[in-house]
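The chain that follows stands alone, in the form predicted on its own, written as structure tokens.
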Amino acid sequence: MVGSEPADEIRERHREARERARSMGPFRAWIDGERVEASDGATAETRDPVVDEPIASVPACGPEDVDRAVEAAAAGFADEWSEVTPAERSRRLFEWTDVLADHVEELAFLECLDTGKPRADARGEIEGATDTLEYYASVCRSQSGDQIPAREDVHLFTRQEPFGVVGQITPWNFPAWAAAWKLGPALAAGNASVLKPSASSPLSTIRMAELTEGILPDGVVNVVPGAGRDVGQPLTEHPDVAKVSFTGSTAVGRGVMKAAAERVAPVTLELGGKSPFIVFPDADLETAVDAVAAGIFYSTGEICDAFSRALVHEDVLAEFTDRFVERAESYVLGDPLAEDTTMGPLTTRDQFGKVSDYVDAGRREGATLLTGGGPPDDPALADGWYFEPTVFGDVDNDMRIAREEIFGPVQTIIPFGSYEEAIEIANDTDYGLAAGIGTERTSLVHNAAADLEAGLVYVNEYGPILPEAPYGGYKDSGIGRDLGQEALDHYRQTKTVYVNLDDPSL
């Protein structure tokens, strides 16, 4: 369904919101503890996806700016951060999270305006970002090496040491939360960061970096906005960037990996997905419908672990489908600044075009469009990149809409008849980020969780995502993990020290 506000009210609210956002600026690159312009003065606009109007100008940085940021990070690391104890790093990270907690509403407002997320969702994600940084502030002090009792005449131990300068690239769909996923473990391990946010939605990330002022040493956190070819590629290829972490599409991730391989730099890649949710015949259908709907319609489907393939047992296919279509049609499309909106627009014009093309492909391939399929029939939303919750039935797993990542609110329902068939269909994909299981049987939970080729398995829910647990995928969904203690390990190098001991004689 759509909201009931007239177009002129929405446009006026967003005009005022954009003025408010600009008053928080200017939004500039954050390098060496200062707001800076791009070296050549170039700028780009971030746009409001509700009315397709510019929000603010930000620097369109380039290779010279990456050099400046890397130099600042190297100096910040060498001059102070590398000498700070884990206890002091922890204290400063906690101080930063306290400041962020005081700015939750401001950051959520920027995230909502920049991405089109409903305000409640944006608020929850800012709180998730703060929680993630708090987690790494906590585990920062627990870092330790090992003493290895190999021989009595050798004192053998390991040290965990930071890389130094790390390069981090975050996506446009979860700007603040993704930045916290990157910065938390990197800073806790003792590194300095140069982070490139998406050019489409950089505002909340820039503001988060500004809020480190007076807390973290200058140069330890640097944010350089700009296009991938102008900032992301030079950052990945930079000889003084010792480690790279990237979240984004699989196609771009391959390029990041190749560039890093040229100089033997380690990478963490969190890439695409085509995640299945298996609805077994004993599943509580209300619970399953809620889980699958949340997994494909949250954030307008612009989520890498989206449950974009609902695999449903033939015994419950008809009832599940009817319930799911009804659930899809219950979402309230409207102004994301309004608290009653449950689905906002897609974030960019390009993404709207991509989703539209996939829906057309699904029709051509013979899938049955059950609901949605395009922008809502509401003049008040005509200027934004809105797309109705869309459901396809009669889908075969070989169709493009079942194999390729759409990154929009498009669900495919695929029937199966046996446990073996369900697992086979679920694993018949190039991706392996997430999977879901709907069942009331413990044996099915444990067996399916073991058999599914995915880095994350959700049971009867979509989420939660907690900072304590590693997050990442199999196959084309990436390498390494964000979150958890495992992410901390990705930002440290192990040094083994042999101390040879003489006989104890006087």
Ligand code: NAD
The other form holds:
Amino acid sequence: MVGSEPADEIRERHREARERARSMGPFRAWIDGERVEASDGATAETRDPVVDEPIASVPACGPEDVDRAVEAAAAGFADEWSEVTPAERSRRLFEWTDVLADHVEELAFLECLDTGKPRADARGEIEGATDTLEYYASVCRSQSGDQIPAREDVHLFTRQEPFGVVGQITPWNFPAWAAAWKLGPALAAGNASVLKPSASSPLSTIRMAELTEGILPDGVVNVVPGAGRDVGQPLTEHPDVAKVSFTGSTAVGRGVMKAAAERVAPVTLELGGKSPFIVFPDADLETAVDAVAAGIFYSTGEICDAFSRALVHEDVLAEFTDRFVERAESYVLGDPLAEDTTMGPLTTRDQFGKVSDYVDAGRREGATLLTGGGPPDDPALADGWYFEPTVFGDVDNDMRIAREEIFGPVQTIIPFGSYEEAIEIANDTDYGLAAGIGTERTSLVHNAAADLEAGLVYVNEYGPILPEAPYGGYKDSGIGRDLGQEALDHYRQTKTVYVNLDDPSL
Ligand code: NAD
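Okay, that was the form predicted on its own. Show me the form predicted together with nicotinamide-adenine-dinucleotide next.
Time for the whole complex; same chain goes first.
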């Protein structure tokens, strides 16, 4: 379904919105507590995906800027942050989240304009980012080491120490949330960060960093925007970056790991997915449709843990498919700045091309296109990267549309006949980020949760994602975990101290 606004209204609203966004700038790199240009003055435009117009120019940084930022981070860590007590770190992180909470609308506006996601979703994302930082501000003070009672004549204990400078790289789909997932545990553990946002949607991350001014010491948070090869790669290769955390595609993640391996730096990788949702025959179909639709159409399907394979038992296949197609057709495509829009455009021209190519591949491979399949037939949306919610039936798990990450609003429906077959198809993928289960039977929930090869299992719902719980993938979907205590542990190293004790006689 498309919104009912005329093209000129949308264009005018976006002209004003881009002007408003520019007035919040200038958007620059944030290094050592200052807004700075790229060393060579290079800039790149970030674009509004609704009308394909430039929003703002942002520095296109390079290796020299990475050097500058790493130097600032090392100084910020050594001079101040490493000396700050956990209680003080916690207080300052809370102070930052208070400021962010005062800027939710502004940050959500930037996120909505830069990524094209509906305003309400962008607001939810910023609130999620703030909540994540609050969680790490809270747990910061409650960390401890161990005392190990191995022998009476040795006082044996562990200290948890930060790495120093950590390099963090984020993708374009949830820029603010990803930044909080990275910065929260890194700063709580006492590290300083150099963070590279995606060149396609850097605005909210830059603004979040600017809002640390006067709260966090200079150099503790640095944001260096630019292209992957110019900023991401030098950051992963930098000898003074002691730990790397990356969220993005599996292909780039492999390269990041190789670069870090050269100097034996630990890495956390949050990568792609091709997550199944299994609709068992006893499932409440309305609940299952809700979960699978949210899992593939939320954020225009640009979600790493998208339920992009719906595995449906043959007894309920026809009914589920009918209801799911009806649901897909009920999304309101329109201006993400308008509150009644439930699906915005894809974020970039490249992503639009990629999703279109996969739909062509699905048709060629013999899947049946049940709805969608291209841009909506509405002249008001013709300038943007809109793609209709798309559903393929008669999908075989060997088809490319079932094996490769599309990262768009494209669902594949795959039938199964038995529990064993469902689990086999679900696990027959290189990825292992998330999996979902639709059933009312407790034994199915627990058996499937144990048998599925995935880092996350959602039962009768898509999400929620809470900062208290570890998040990450099996197999090609990654290494290590974001969120929860586990992420904090990734940003610390353990030192074991043996204090040999003399005989206490005087
Ligand atoms: P991408 O891999 O193209 O880019 C991710 C980041 O890496 C960007 O900032 C990019 O500029 C940078 N980069 C590119 N080349 C680099 C290099 N050689 N060295 C270092 N950095 C480099 O991914 P994307 O297209 O921005 O995001 C989509 C991908 O991210 C999808 O595969 C999605 O599944 C994944 N993702 C995963 C999670 C998760 O938590 N598992 C969350 C969000 C997105």
